[in-house]
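The chain that follows stands alone, in the form predicted on its own, written as structure tokens.
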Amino acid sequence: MIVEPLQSRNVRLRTATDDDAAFMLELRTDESLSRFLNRTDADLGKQKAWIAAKRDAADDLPLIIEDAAGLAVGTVSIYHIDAALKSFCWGRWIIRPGSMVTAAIESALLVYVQAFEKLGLELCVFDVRNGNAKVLSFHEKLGAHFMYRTSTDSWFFFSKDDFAAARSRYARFL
């Protein structure tokens, strides 16, 4: 799937290509960034691979985070999405140390833009390790509500109103 560039106060977000498979393979392989996310494999030739099949998918949409002077600063992805249930995921978010303050909560706003504005999705269902502290923290801040929690994760919910919600309180980011 191939979608608009979306920008935000100080960041914007595009669609991966195949040109990103060595900067997405990077953020992933590295231990410290990458530690509560999946393993990956460390083979370019299997990240470009991977970029183009999330591409021609209508499910999964893997996103560079780029600042305001064009430089890639992160990744992030829209998956499992579901068309009938009007239903996603996102998460494969890593943010390089070093990027400006708000490149979190911008790229987060732009995923939901993209997603409940610009997809016309209602919901969002995501986990997070339980180690990842900040995560769960940022992702409670913002509204999200707590579903369960499992031996490794913690669910939680983000509807459309809810974004809504969030929109308002952080408009200066967008």
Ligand SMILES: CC(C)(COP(=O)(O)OP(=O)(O)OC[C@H]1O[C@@H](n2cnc3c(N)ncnc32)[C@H](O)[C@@H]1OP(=O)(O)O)[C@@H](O)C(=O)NCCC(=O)NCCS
The other form holds:
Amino acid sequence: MIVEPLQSRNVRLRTATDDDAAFMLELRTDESLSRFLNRTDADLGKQKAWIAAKRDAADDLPLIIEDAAGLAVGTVSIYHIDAALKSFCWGRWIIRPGSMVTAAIESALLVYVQAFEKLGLELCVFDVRNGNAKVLSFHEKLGAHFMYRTSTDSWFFFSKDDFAAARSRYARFL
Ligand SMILES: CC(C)(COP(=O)(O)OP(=O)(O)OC[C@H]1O[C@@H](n2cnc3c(N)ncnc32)[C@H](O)[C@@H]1OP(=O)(O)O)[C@@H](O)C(=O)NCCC(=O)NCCS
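The form predicted together with this ligand, contrasted with the form predicted on its own above:
Now the full complex is given, and it begins with the chain already shown.
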């Protein structure tokens, strides 16, 4: 899927293109950043094909997080978009260390603006690896509801109404 870019106070969120393959690969193959992500082959051709396939799919949206100067600082995706259930998941979220401190909260808010307000979806259901304490705490602070834990992942939901409440709490970032 391809969408128009969105802008928050310091962050721009845009659809990934072929030209982002090397940057995405650099983040995904960085050992310290990929601990809680599925393994990615260090193969530029495969990464380009992956981006193209996701952009062509109706249920997936690979995105790039940019700073105010237009520099790519991270990546994230909205995926498993179910048009009938109006539900989605998001993740594949990586931000380069040393980026501005609000990159995480602003990119998360923009993901929800895109999904709930632009795509008209109503429910986000997502999982976080049990060991990923920082990201678990991030979602709890934003107001996600814990559902259950498997041996590997913790599952949460976050609704359109939850986002409306978070949006007013975090209006200063948007
Ligand atoms: C996941 C990831 C993108 C999150 O970014 P991050 O910058 O580490 O996010 P943080 O939770 O530290 O948040 C950044 C800042 O925003 C603040 N913040 C986070 N949530 C906030 C909230 N709800 N309200 C106010 N501030 C908040 C944090 O306190 C932090 O500021 P601090 O450093 O002064 O404490 C990043 O850790 C990463 O790339 N990790 C590796 C990949 C990964 O595991 N991805 C998740 C799998 S989907």
